[in-house]
Amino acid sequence: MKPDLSTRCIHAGEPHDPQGSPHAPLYTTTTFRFPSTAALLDVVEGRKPGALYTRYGLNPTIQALEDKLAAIEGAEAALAFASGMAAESALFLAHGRKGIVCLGDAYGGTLELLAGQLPELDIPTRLLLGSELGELEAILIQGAGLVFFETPTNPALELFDIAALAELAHAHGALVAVDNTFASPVNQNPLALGADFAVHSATKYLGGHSDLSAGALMGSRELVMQVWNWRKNLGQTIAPEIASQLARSLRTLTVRVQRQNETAMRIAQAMQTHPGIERVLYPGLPDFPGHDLACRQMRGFGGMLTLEIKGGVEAATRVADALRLFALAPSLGGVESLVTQPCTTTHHGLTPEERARRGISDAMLRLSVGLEDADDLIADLNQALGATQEQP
């Protein structure tokens, strides 16, 4: 009987230590020696696993912390990268060279390198509103290679059918790469739902610390090696000391994005009903237009949700302001609970325009929810809000 998954969090890619270490050891060198040429050979060539070089991932601890990411996505084999934007433009290049459809919304630095970064290099890239999927089937007959997507995507929470997609492409032989960060493994896993592969900023869920940049991709053994050489050609392998880190965190994955979950979903529901609130976008509320699609293809909902301020920009501005235990910072998925305004940073390269096209309000406060009590980040809210309401 396969592990559940807490017990893979702690126990999967954990080697035997001969001095009785419970934790793959972390191994900060470079290079590894060998008894004889024939045992080189044996790893270079690829006849037998081994440690080499570092920075072609071929080290004890970053092995380690691969097979403990494969397990925890389902994965035949995973590559770890010092970032989530490494570990996308690796797979952009070893698989999408034949065109590239991102669905929906995504984070900035990803649509900057899909819209102005790939073309010069002859990569086709096409981005499609969540809205305009129905154009997707043309593109894939003209032979794009590879769908990308986030869900839930960032910031707006809005859901794509991971299985609906992966048969359309299949269909006409591309490839499906699904952004689970905001999910995280916990609460879906992409590849049992038909994507080929899932990809992760591990600086976020995974890492759950604030304390890491590290970036992840999962699949199947074959389609994953082809992008190894990218990664170590590009000299984008996670450092040993990183890796290590990062494994440590991943042990307590579910505890965390289960609280996270658990403590999202009261904030939900508790401003949904607040006067200086517009809307709450969240996919465990019922009236959220993908929480049907939430219901099929999620475990838990996620600590990520997001508030439209009423009173526009300024006010959202004045409520981030105010808040005391929410921090005012970018990223996600850490023990602390952050609020970011998408204009100002995740969306900041976006024209207005865009970011309107795209649905991006710039009265749109994104929560990352932490593992504070939820009845002490719920005043928090109510008194950032009570304070702005009190102004002229």
Ligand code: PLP
The other form holds:
Amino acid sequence: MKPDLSTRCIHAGEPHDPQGSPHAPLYTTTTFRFPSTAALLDVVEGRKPGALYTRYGLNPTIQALEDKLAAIEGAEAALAFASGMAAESALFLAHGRKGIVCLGDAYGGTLELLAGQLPELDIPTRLLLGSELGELEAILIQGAGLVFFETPTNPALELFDIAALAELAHAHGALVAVDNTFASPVNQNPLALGADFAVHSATKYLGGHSDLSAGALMGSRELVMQVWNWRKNLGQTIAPEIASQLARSLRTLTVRVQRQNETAMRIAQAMQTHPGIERVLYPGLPDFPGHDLACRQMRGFGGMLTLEIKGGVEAATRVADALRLFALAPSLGGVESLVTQPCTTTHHGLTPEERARRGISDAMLRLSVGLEDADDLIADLNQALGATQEQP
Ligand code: PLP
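The structure above corresponds to the form predicted alone; please give the structure of the form predicted together with this ligand next.
Below, the chain from earlier opens the complete complex, with every other chain and molecule after it.
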């Protein structure tokens, strides 16, 4: 029987250590010595697994982390990277050269790479909004090789049907990669739903403490290993110190995310009836447009929610500035709660018209719910909304 996710988070990727350490030891060295040339060639030529050179990822601390990452997404193989963008860019270069279609909103850096930089290398890319999904099949028929999307998206938490999109893409010979950063493997496993890759900014929920930058790519051994040389030669491998720190964080992933799910639901419910709130976007609310799909493809609804504040952009800014427990900071997935106003951070580079086209109101505040007490977080929101309403 396959162990439960919590058990895998703790026990996967923890090789037997002769000294008795229950955790994979940290090897900070960049190189590893061999007893003979024959033994060295066995590793260099891939006949035997082993440690060789840290930038290649052939370092026991990194390899142990990758075993844990693969187990957590239910994948055959995983590669660990220095950042989420490193994982995405290596994936795009290895598997996206025939053309990449990105669905819905994505992280700003991803959009910049897809819209600006990859076309400079003659890699064709297309960005389709959720409302334009009808155009996807024609783009696949023209030969795009990779469909990429986040679900839920940032900041509107739009959901895409992973199983249906994988079926469509596969029918046209394309691969599917899902950025699973927002959901985390606790709430959603894209590979089990038919996607070929799960990609993560491990900087977020996997790291979970806002104190490391890392990325991860999971999938079949065959497809993931085609990314290996890109990571190696672009020098994108995670540092062993960070790999050890990330493995430490992964051991508590399920308890952190389950608590974040619960608290986010409490906040969403409390804010729904608040007179200062226009709209609460949270996949767990029964009236959220993607709720049925969320119930089908997610096990939990996540720790991210978005509030649309009554009174427009200025009111939203005043609320963001008045919050005390929620820190005004552009990231997510950590133990501390964060707030961002998408029009001043993640989507600042877009024109107001383009934000509106994407369904992103300037009055939105995106919350990343941490591990503080739910009542304290609700009280913080209430005091910030109250302070705003007192303004003339
Ligand atoms: N994917 C998502 C959904 C993100 O939010 C981010 C960063 O905010 C990234 C990818 C990029 O990750 P990193 O900052 O680790 O490179």
